[in-house]
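The chain below stands alone, shown as structure tokens; this is the form predicted on its own.
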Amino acid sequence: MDSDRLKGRVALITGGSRGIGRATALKFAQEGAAVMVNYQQQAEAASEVVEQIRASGGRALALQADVGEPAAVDEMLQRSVREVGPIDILVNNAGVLYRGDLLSYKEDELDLMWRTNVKGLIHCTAAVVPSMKEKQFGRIINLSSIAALGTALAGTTFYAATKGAVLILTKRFAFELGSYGISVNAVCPGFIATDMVSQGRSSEEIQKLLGSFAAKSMLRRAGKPEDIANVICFLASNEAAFMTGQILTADGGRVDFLSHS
């Protein structure tokens, strides 16, 4: 282990099996924390994080559920009671992302996106959120996108229809809890390396698309999953114990933005 700054806590990460989750599940490991997995299809992606995190000393357990589903939710966090402990830690960072623009959006696309990011979110902050009252204490952080904020990137209007719901939610829900000592705040990545923006998308586009941000960029690079499993971390941690209802954005300093408040 590299620190204690999570020690003796108990975190579910949903998505958590690549890309940003799988990051935030090692990071959390490496501060003391016990991780909770959870996948929706991807069992040896998500096998293979617990594996990581047992070798390295750590406690894992990889949770299977659709976080549209109540149901499915619901019992992933019976499970996680039974094995491991409550949930001290929520990180909401689930989602999907379908393309598209007014004119060619699919109506089922957009109603998956709707059920993933927002109505998950949902989901898992109500079913964490009564063992957090018990305690007084509770951390909650969801993964928003700059796409929320106002974007140059064709095609993710309704996507970033989702992630702008993320973040009034997460206002909301830090005004409804706050009073049990649980926090609420939100990440807004910017164009990170990982598999849903190399989704459908030859390594050669992957490549210009990488080099176009890197560009807009006043770091001069994409972002990795690591950068914001960083702030993610920072945000779980006593560090940030003065904080909620705040949208943290981790884009590298994006030039294109300059103009928006």
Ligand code: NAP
Given for the second form:
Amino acid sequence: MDSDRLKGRVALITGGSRGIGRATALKFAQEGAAVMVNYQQQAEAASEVVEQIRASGGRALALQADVGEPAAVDEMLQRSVREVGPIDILVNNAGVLYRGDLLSYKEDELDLMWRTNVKGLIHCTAAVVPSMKEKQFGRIINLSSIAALGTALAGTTFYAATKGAVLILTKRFAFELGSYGISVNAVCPGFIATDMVSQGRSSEEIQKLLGSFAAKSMLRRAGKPEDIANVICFLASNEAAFMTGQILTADGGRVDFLSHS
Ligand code: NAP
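Just the form predicted on its own so far, so send over the form predicted together with the named molecule.
The next block holds the full complex; its first chain is the one shown before.
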């Protein structure tokens, strides 16, 4: 049900064309925000999200930019300001995962993960902050992962390192920006059925994986993009007005973590 929790706000969702970003774009639009749907390659998927929002009477714009490229990010922001207005809410969602571990990683994949998951988040945040400072208002929500909290899942070591960086950047940016009325919080999703986790796997493998994550969760199910969109929406809303530098985990109660310390 729509409740207009984001009425009058302009939101930029990086990687809004698919998965969690897509669900967040649709949720934000339902809540009254004008939504900037960023994507890198899949223009058709981004257009579909924008069309769906417009068909329900909302405002949306598809914006192509590689978040790892500062000039492209600046250009995207300029277009957004020109056509809709300055950004009130930034969701740093664009991300990539390449599986690998210490004895089998690929240098180019390592670079792509740092470039997108970490530097992309830095570029987008730096680009939206000046206008947020002027308004003395801003909400920034970063997508980390339970991988950053130490899940016992093979092949995610370096992805986890990038998502660990997201957590400390969340706290540091919250510290730097709080006096301007800008909050910065992070969400750590558990296993969510999206392209990110299904790529390179057969449908049988995906079903098996879903079952295995359900078995490792107290709530006995894998997550849906909407489960995370709801948490992001809460952090973007006035209900979270007194929260900053916080990390919210939404993983169905996963129990497979490496160790205590
Ligand atoms: P996804 O389905 O693979 O979608 C990734 C999105 O990021 C797409 O919209 C893609 O755009 C965009 N993107 C990738 N590289 C980009 C770049 N350089 N510049 C701009 N956009 C870029 O991913 P997801 O599963 O929804 O994940 C969303 C976020 O949640 C990620 O940060 C991920 O690490 C995090 N997360 C996911 C899970 C999970 O289980 N799925 C768990 C924990 C955390 P195109 O469509 O143009 O390619």
